[in-house]
Every structure is written in structure tokens, then in C-alpha cells.
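We begin with a single chain expressed as C-alpha cells, specifically the form predicted on its own.
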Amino acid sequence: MSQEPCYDVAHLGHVELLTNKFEESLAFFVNVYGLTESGRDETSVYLRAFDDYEFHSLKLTQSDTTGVGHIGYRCSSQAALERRVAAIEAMGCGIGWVEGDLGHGRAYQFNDPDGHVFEVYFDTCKYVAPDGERAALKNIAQRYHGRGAAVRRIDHLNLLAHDVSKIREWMPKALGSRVTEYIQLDNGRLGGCWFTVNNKSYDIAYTEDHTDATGRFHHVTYAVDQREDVLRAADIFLENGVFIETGPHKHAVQGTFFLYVYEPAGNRVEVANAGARLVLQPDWEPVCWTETDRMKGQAWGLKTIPSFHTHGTPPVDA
């Protein structure tokens, strides 16, 4: 009998990105990527896409390095938050409570097996658009502004890990996530694993870090409504001198239509369209992709670019 699904965690809330080129990164995310600034403090600017309901989905923080600061998930209730904290503390990976920031209230932080910092919270600040940004329809957080790529909402992120199999065991226990797809390598290791806490096909992925480093960042992704928006984003990146790493194309794993670029500090960012794909099946069996499968490349045959397996932030010596 399969384990009862756990829905204590509602969704991916936000990602904190570190940048050592703060002004350049901020200009990229606002003017080229199309996020909106909702607030700032001494070291960070809080950003969101036009249909993110929370105060922020990206926290951009000044640093002397790059990579991910922390990842935030919102729980479905205060009671659910307390259950997750109890489970995380029982696992021995807790860090402790923090008072939150401009975007949300008290949060509990903890580490994954690779050293990435996560937090779970419930109390949040919902975005209230000023007069000039209010949408005509009451069920949209902010009017469509058409600036840059004009991404709609945060979708997922990808982290690098030394041993993905440890993450596969850890994530369902910590967040109640389900595995939807994974890559099984010929050497017995997991090349990648995709997880979801709700009926999206995934909200976080982990892939194997081909270096000896730990706690590194692969990419963060914002969604757009249709594939044409991804093609439009490619033209916008080209016109603004943004390095396009790979795409537009369609992934075999998860079927996402993708485009990957580097923001000015070197953090990888994706614009993607997942189509209408949802995992509604309650007894979903994770899809296994073999090494032979992956050697065929992406969905339409585009070979995976070598840097996709080597580039992460912060960078490591060759």
C-alpha cells in the first residue's frame, strides 16, 4: 500500500538569489526578464511576476558570491506548518526559526542533505497593486505590463546535489513531496529527480553535481502562457545582449518548452511554458528515464549542451 499523500505544503513561494553584480542583476530582472519590484531593505530587493499573489517570489541579495541563499515554501495552514516543523526537527536537519522579512512572517529554516537552506512559513504578505498597476479583473494580482519577457509566475527551480538519491529520500519526509520523474544512470546513481507538493508536474528538481562541491544552484524558472512567449523572450534576450545557453526547445523529461540564459552575475535563469500538463493521478507512478533514453537528447533531438552538466553557481575551479 502506498504512503498517504501529504499536502501540508501548498506551493513553492520564493527563491533568494545571491549576486555579486547587484545593479546589473536587478536591471536584468526588472527590465529584461520583466519582474516588478515590490520592496527593498538594506541588502535585498524583493521582486515578483505579474500573477504572483505574494509580495515577492524572488529575493535578490547583494553578496560577494553567487548562487542560492534560501528557498521558501508556503504551508497550507498554521497547523500544517507546525506539523512540518515537527517532522523536520525529528529528521535532525533543522536550523531554527527566523522572523521572516518584508514578504512573509515567521519561518522555520532547515538544510537539505547537500547543504541548501530551505524555509517553510504560513503567514504571508499578499501583493496589493498600486492604482497604475491594478488589473481590470479582480482575480489577477497585477495588470500585464508587457515589459521585457513579462513572465507570469514563478514555476520551479533546480538545485545541484552530490547524491540525488539522498534527496529523493529526504524531500518526501521534509516537505511531503511526490516524485514525478527521475533519471536512473547505468552506474546505479540518480542523475536527476523531479518533485511536486501539489498537482503541478514539478516545483523543484535536483540534478547530480559533476564536481565535488555541495549546495550549488542550477536555475530558477518563471512561466509564461504559451510557447510563442518563449520565442519572444529569445528575441528580447538577443536584443539586450543576454547570453542564451540553450533553447528554445522542448524537454523530454517533464515536456517543458524551455529557454535558458545567464543573468549578469552568472546565475542561470529559465523562461518556460509547461503547457496544460498537471499530475492529477493520485497514484502516479514515477517515470524512469534511463541513461540510454537521455542520450537521445531533448524531446525533438536537441543534444543537451555540456555546460548544462557543469555550470552552476557559485562557480568552482575547473
The other form holds:
There are 4 protein chains.
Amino acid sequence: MSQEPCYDVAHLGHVELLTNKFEESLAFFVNVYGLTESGRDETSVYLRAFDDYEFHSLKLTQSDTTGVGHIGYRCSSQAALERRVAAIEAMGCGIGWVEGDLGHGRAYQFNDPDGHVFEVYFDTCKYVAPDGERAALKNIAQRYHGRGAAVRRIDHLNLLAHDVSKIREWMPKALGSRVTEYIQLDNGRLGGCWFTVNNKSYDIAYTEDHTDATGRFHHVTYAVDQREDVLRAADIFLENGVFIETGPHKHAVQGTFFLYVYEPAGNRVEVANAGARLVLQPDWEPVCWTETDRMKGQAWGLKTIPSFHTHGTPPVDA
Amino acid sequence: MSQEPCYDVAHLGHVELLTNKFEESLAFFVNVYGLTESGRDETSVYLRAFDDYEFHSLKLTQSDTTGVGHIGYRCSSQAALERRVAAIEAMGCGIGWVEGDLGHGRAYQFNDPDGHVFEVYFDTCKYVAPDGERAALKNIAQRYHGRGAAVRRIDHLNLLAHDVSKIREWMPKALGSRVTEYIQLDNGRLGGCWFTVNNKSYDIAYTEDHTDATGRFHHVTYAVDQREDVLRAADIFLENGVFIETGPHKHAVQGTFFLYVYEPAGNRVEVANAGARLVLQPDWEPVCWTETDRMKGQAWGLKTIPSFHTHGTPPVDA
Amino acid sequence: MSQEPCYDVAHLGHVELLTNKFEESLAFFVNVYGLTESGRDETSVYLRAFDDYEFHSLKLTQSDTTGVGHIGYRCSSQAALERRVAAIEAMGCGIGWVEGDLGHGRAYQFNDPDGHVFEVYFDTCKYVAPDGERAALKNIAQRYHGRGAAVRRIDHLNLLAHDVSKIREWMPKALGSRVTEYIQLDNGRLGGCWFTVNNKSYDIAYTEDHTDATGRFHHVTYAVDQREDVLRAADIFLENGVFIETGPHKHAVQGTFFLYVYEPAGNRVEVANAGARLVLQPDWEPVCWTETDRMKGQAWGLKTIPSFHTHGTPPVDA
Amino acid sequence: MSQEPCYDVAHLGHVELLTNKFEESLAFFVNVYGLTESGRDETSVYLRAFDDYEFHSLKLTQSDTTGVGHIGYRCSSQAALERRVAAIEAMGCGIGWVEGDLGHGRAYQFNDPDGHVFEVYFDTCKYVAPDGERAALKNIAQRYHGRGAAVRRIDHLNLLAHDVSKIREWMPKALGSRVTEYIQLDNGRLGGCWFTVNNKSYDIAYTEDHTDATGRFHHVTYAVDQREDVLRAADIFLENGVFIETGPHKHAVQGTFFLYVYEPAGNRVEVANAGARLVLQPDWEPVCWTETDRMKGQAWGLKTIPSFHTHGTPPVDA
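What would the structure be for the form predicted together with another copy of the chain, given that what you showed me was the form predicted on its own?
Okay, now the whole complex, with that chain kicking things off.
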């Protein structure tokens, strides 16, 4: 199989989250989750993990609702960005260019088939640590402050969609992503699908939305270096009164060691560790999980908590 | 900076190690280091870590000496392989095509400036776990057997070279690698240089050989999921009488949590963990470490053990 | 509060488990759980963890049923043993002296109020590691072999009883144990009670048996050094087809990081880590957990799995 | 061997450290080491780890020098305290009663043969967490705040003495301690000796002072739950500019996973983890380490850093 992989898109850059409890959400992300504020404008605070190299990876925006604003992916080069824009425009899902946020330059926005807003960009604002934030080791973007869960870098996000099969077709065309794993339901539908543009085994996942709403958000995840950091985060969340939905445990799908909580406004947030797992194989065959497989629960047998299949933001009346 | 990165080479595939104590070396790699035999021919045994997807990642070859036989990198596609071969032939360092080992198809061999033998290939033999070796989770290549250090996958290797500056020029041209970190000595020479073809922060490193010999080997490394696995490996090595040279500790360069031992024939072998660190940034600026930086020792202050600068294989009379 | 604690009993020594699947149970305990056989007689194999200092800590006995045979505690001295025997005889629950098993000398047996058989002894057979089992470090009883879950030492056991309140009165009198934590039900009954004779925060726990049977067994636990060892054990169990009932997770009660599985005959077995927690305080006030407290689930919110309240050995028809 | 162990002394309670850089030392202990202030008087601040049950475990005192002020051990009962005082007075090394610090009641002070000041006491002030410091789980003394190294409880201390053999005789008589390990030098002297009054494998160690000074201090140690916490502490120290003397690594003696730093005034402080190791055996035979043993370095081969044999506080001109 010698079809060439696409490398136009380098990595997930940032996620914009909406909150209707702005101050509580901000306090959570800074003091408990362990992000650092790198800037703010009228309606948003820009946040980063200590080893994110860009200005920000989370844009937290005041809103009258919750959920995701937009998702940004950084391209590998200016030429790669132009190729992606041409491809996306040809697909008919483009929105157009925007000037960019505090953290990056011009970006091209577009919609996925479920109505979520994405953008691709290349020009970015690399983080320069101010005094007091410089790491002792020069290969780390910012010092390890050890505050709260002290997550290292943005890892992935999970969106809800009505028709995951459509996303499976769309995403490789739009971003050049590869499918690494998916859930094949007995009814012929896809229950979930995991994608990556690089050697991480996924940077975005979609799972099926069983409501009529569109454009909903499931969770955003930051990575920590060790599983012990996930266990420690559980104690941090416990002591700070954060609602722990499920975990720590290990997913069967992707093998991620996970911990899910709700930030104060209700958006689901994960702390995760992937160990040394990478998808380095250029001709990786997507792994198919059947309903029979999924009946076994998570990797070590934990039954998936029902709210994991129902809770998304913004919430929807049942 | 919008020069496009090269993605022709997907990853480090395998290393051939020479041993003049074949049975002892083999016993070490299987029972203590935790690799699994996947095949053998007249002079070699082919070994793999439990989550390597190819047939083998270590070819252990009977010899009257020690050191490295050849190093194999897998390309991203057949077309990418052809581009690499054309580039290498144009550089004048090509050797020619070989039929391949048990574990892969045709490969093109060539020399680095210090005389080490490399090969690039695309056709490979993917591992199919026999009964008793199938993992409980279908996204893992082979079951986690937990034997010895139970390393997960091949990670990187380190070669010695007289002129690391030449390697720094050569490697990006030959493999399309990026330089991620390097050591700049006060005398104007490079003390070491770290390269990657993908999102791992390095897959090969070169450090300066202070002897007159050429083509020498410093170490090969397999990754484990957690730093605790490195600590556990230290006890495994201790109890099995394996010589521990240095570690566990954390390198300042690359931040790797390391443990170095000598396998019975004297080749240096590492068990390492990188945490969640990846180089996802397409326009990464190489990190320069000066002699002043290196005077601080390893990340937490451990002075680098002198043998780390002198011991290579095959050994050389001082 | 200056009542003097009692130190007559030094520690939990061993547990005898009954199995009606002897060969499968033995294979589990040796190859998967990681114990070592130190001897056998006609009906039993004597097993030990690598850092148990006595000959054995688990006696596995062929039977037509499952559950616990007897529980042995080692006294602090010969005089302390005699004091305990006198106290137990005065309580009217004594059975009498036995000659002892392979692993220890004379022992005095007695019954708890639910009919479980205990024994106290002082003369013991200290383990002397044979060639090939000696640890590299002379302060460890046996080498760290790294086989299976490779548990370090026996930690505690949990028995079922109809009236935990009676046990709470009886245990401090019989063994000089202290109560460290207990569950106070709204109906006035005790749901569970945790006891220790030393600085571990518990060496035995009793929880309420809701059936009419007596003398039943809930689980036996061995300690590992790190929570990572518990996580690793989960993968070992998964790959070996062992039924994982619940965990890894952290108990609210006692804070133990736990993982429960069933050995092939159905006896529940735990791998656990207590971190650095000890009860060094001589006048420790028992911690009371109410039903309201317990509604919060385990430490990080996991709901206690129903079988944890119902499954004991031997099994009882509902 | 049926001599009865002594249990009069329950545990190491607190250590008083002297500092001539009071504000810097205090900032280190609170913000970097992770202790909490529980009170202060004119010359001292009283500090505690989050799961110490007493008011304080470290008394930090302004001074014109460094080193140890006094060491406090808590007895098991009032009667046990009286037995200890009688024994100490009979030994002729008593100083007399003092009224006690903020954290405890009357204490009896005495000298070890090298001139260090000890005290024993029973009445103590148990910590009652104020609002904002209560743990989510009621079996933990104070919430896990996660600040800095966030150590859990005081573990042990190490003193220097000219004649460790004398200490070996004296300590079991004065405190009822047991010797668990010692270093036997070829010259017939003891290089070091480790003692415990409970099931921890040591609560105090003495090593030989090669200077003419008396009463000097080597280090004080707090325990963390996991080895990963020690590794994480190393990063915390690195980022805060704390001098790391040696570690993380594993001691051969006692098997402790260690990390030694100097607080700003120069007193050596350790963060350590013992895994699941305990000395539960009532008739433990002390482990003897010879010079030949010690030539092997620490557990995994690290050579002991020379300053570990020379640096004590207060410092002495060579």
C-alpha cells in the first residue's frame, strides 16, 4: 500500500471553550487544572499548558452558554496551509479568512458536517517566557510550576456528531487526517472515530450525538507525563470539589489512561497519559471495535458510565 | 519560516547489533530486557518489543566483534523511498539495493560520513501474533508479557562519529531529518546532535568519537510507558547481574529519563521514557547546549559518568 | 488518654486458602500473582511473596470448596504468645494447640465469633533463600524476580461476619488489635471494621455478611511498592484472562489503592498500595464513616460494585 | 529468641532546625518543600506535613548558626513516658523536664553521647484543620494541597556522631529502639547505624563525623507516597533553584528511594519513599553492610557523592 500520507497539518493548536460561569471556569483552569494565562481581550482569556510552544492552546470565552467556540489546527508551512484551504474550498465547507486571535495570524475557517467551526493557520505567536516563567532546562517552553494538575500540553478533543460516518469521510479530506480507531455499531453506524494528523494516535475524536442538537462538545484533554500525574490530579480535583465523572482508568480504545471531570460551567475536561504509545506506522490499518468488544467495558473492565454517552455541552433537554 | 518539512522517512525501523557472546547476549535481550524472538537465520536472531508493529526491531548477529551492523529506516511510501534513494545517490554515499532480511523487503543501503551502514525500505513484514502472543486489546501488536524490563518499542539509537558537524549536514539531506537539539563546544566543534524524522524528539543521536576508529556504536534504546518502568528495570538488571553504567536519571538534553546498561558482549543498551514530550512544532528551532550549560550535569545535577564519553563498541585501545 | 496499647501480636503471618481448582489456583498464584513456592505437603502448597521473611504467607489447600482455612498471627515473643493464649482461653473461644505447619512451630488455635479459625504462634521458620533466589541487596528476603504482579509481602485480609459489632469487641481482646476505621450504618449496625496490631493502618477487616452462612472469606491482599505496580498488575491480569472485579481505584476507607480479581476457584484476591500511610499515633481515634459518607463512593467517586457486597467464598445460594 | 521488644516510644515527633537565613529557609519549607505553618512564637515557626497528626513536626528557629536544635519522640502512653524518663535518668544522660513547645506538653530532655538534645513526651496537641485545610477524606489530617513537593509526613532524621558504636549501645537503652541495619568498617568502627522504635525500618540514623565537632546534623527526611513524587520533587527543586546534592536514586542500605537538597541555610533535607517496606518482624536480625558491600555504591550503582560524607550542619572548617 503505497498511497502517500498527507502532512499538511502539523498538529491541533487550540480550542475555544465557551462558559457561562467565566470567573469560576477561569479559576478552575488556572489554579486546579494548572494552565497559565498568557493574555486576555474583552471577552476571552488565553491559556496555555507549561510546555505548549504557542501563545495559547485554550481560549476561554465568556458566553451565555457552554460548549466549543472553534478548533484551530496549525499547518506545516505556508504552502501546506494554502493547499488545505484550496482543498477545503473545493469541498464546499469553507467559511473564509479571519485575522486571527491574540495567539496567531490569519486563519481560514470552515465547518465540519455537524456544524462545528474549525480553522487552519500557519503564522503563529510562539510563547516567550517572561521573567519568573523561564524553565530551568532550555528545551521546555515554560517552567514546570507544579500548580494544580500541572498538565504539560494540549492533547486532543472530542466532539459529538449525528453522523460519525460523514465525519469519517470528511476529516481526511479536510485536514489530511488518518483514522486510527473506530467503533462499528451493529446497526451499521459508527459509534465513534479517532483521527490524527501526526504521530500521536489521535488528536480528535467524534462520538455519536443521540440528541437533535448540532455542534456539541464532548471534552478537551491535556496530557501529563506519567500515569501517576493522572492519579495525583484525581486528588487535586477531590480536594478542590471538582466533579469527577469517571476514572482514573484505562480506555480500551487508544489505551489512554484517563480522568474526566466537569469544569464549573459543565464542560467536560480530561487529564490523560498515553505512555509511550505512538502511531509511527505510515500504513496503519484502522482498528475496528465492535459492540461485542465494547461490552467488555474499558481496558480493565470498568463499565462506561452512562453520562459519558449523554452529557455534552451545551446541554440538551432529554 | 515556511520551508516545508520532509516526511519521506516514517521512522527508525531496526538496528543490527553484533555480538561475540551470542548466547549470553540473546539470553539478556529475551529474558532480562524483555524482547521476543520472532525468527532466526544462520547467523542472526530477530527480536521485537511487544508493541513494535514490524517483524523485528533488533537483529542480533553472531560476530567476532561488537557494535552496530546496520540501521534501517522505514519510508512513508514506495514513492517516498524512491525519492530518498534518488537523493542519497545524488549525494554520492549510496551502496546499493539489498534483498532485505527476514523482516522486510528490498532495501537501499548507504553510508554516513563516519562509515556506519544505513538502509531505507518500505515493504515490510508486519508482525502477526501467533496463538499465545495475541494482546487482549486489539490495538497492541503483541500481548504485554511482563517479562524482564518488558520494553514497549524501539525508540532511538546513538552513534559515535569523528565529525558531528558533517553528520549535521548529511542527515537532513539523506533522511530528511530535522535537528532538534545539539551541543556546541567552545572549540567550535559539535559535541553531539539529535535528529528526528517524525514527532518523536529524536530517533538518532550522534556524539563525538575521540578515538581514531570509525563506525562505532554508542547505544540503542527502547521505550517504556512510565518512568516507574525504568526504575523497575533497574531492579531487574540489578537482580540479574547486568552492569548498570548510569541512571536512572533525567537527561538535560531531550529530558529523557534514562538507564544505561551493558549487555553481556559490551554493547550499551538503554531503557528510557520521554513522558508526554513530542516535537509537534513544524518549525522547531534547534536547542543549543553550550559547554557552560553542560557543566551543570544532567537535569537534576548528576555528573555525566566518564565512561559515557569513552565507551563505544567495538572497544578501542586507548 | 494514657491507656497503654498492646503489642503482644507482631503481625499477620499467613492465611490458608481453600481451592477446589487446585492446579489452576496454584498456577495463578505463582505465575500471575507472582508468589514463590517454598514447600508442599500432601494437600497444600506453601507460598510466599518475595519480601516475606517467613517460610510462607499463603497456604493453598486442596479442598472440595473455597474460602479460608485458618489465619495465623505471629506474636512478638514467647511471653507475649503465652499472654495471648491466656487471654483467649479466658474469653472461652480457644480450640487448643496444634503442632504447626511446615512454616512455623506450635500454634494456639481459636475461633472468632463468626466461626473463622485463627492461630497465634511465635516459633517460626525464617526463609533462607536458596541459590538463585538470593536478593542482590541483603536487606530483602528473596530476589525481586519480577514474575507476574510480583507482590512484595502479605498485607491484610478481609472476612465476612454476621455481626461486625461483636467482632469489634472481640478482636481487641483476642489479639490486642486497635480499631482504626469503621462504617456505622443508619440501622445501628456496623457495616465494616478495620483492625491493626501494628503500625500498618489495618491487617484485617470485617464486613457484614448478608447471608446465613458463617466463616466466610472476602479477600486476601498483598502489597506492592508503588501504585504503578497496581496498574501494571491490571495489565498482567488482563493479558492472563483473570477476572477483574473492580479497580484500580482508591478506597475512601483507609485510602488504599486497590485492584480486586478472582483467582480461578473464585476466591477474591487484591493487589494494593498504601503509599506512605501508617498509623504511628498511639492514641489514634477510630475514623467513623457514615452511610452518607459512603454514598460518595470510593475516594474519586467510583460507585462500589454490587458484587463487592455479595461475593464471598465459599459462595452461597442467594 | 524471645526477649520482648520495647514499645514505650511510639514514633519520632518533631525536629527543631536552626537557620541563619530564616526567611529564605521558611519560604523554602512552605512553598517548595510543601509544609504548612501551624503557628509561630518569637523565634520559631512551627511547620507540619499534610498528614502529620500533631500540631507540628518541624520547628524552624532563627539562629546565628545552622544544624539541629532538639529532637522529640512521642511515647505510647503516660506510663511509657515515665518508664523512659526513669531509664534515661538511670543512664545519667538526663537534662530535665521542660514545659513543651506550642505543639505539645511537658517533655523530658536528655543528651545522646555526641551531645545532641532529645526529648520524650506524651501530651501532645493534635492538629485540627481550620476551614480551608480540611481534607476531603476524613482519615487524612489536612487536605492534600499539592504545593511544592507536598510531602506527606515526617519520616526520619540522620545525625553525625564521633563514635557510632556508643550510639548503638545508647539508643536501645534510651528509647527502646531496635537496630535494623549498620555499616561495619574494616577498622572495626561503625560507619553508620539505623534505628527504629516502630515498624518503619528506621526513624533515625547516625553516621560517623570525621571532624572534631559534636552534635552535628546530617539531614531530616519527609516521606512521600510514591517514587514518582520524589522524581516530581526533583523538578520542583530544579525550577526553584534549590541545590540538589544527589539523587533521585535508591539506597542500598534500607532501600530508600532518596533525593537530597540543601535548604537555603545549608541544612540537608531529603524527600524519600520506602515503598511497601516495613520491619514487622519482632526478632529482626540487624543487617550488616561491610566496606566491600559499600564499594558497590548505592542500589543501582551510583557512587556516593563525597559531600555526603563531609557536609553536616553547622559546617566545620576542614
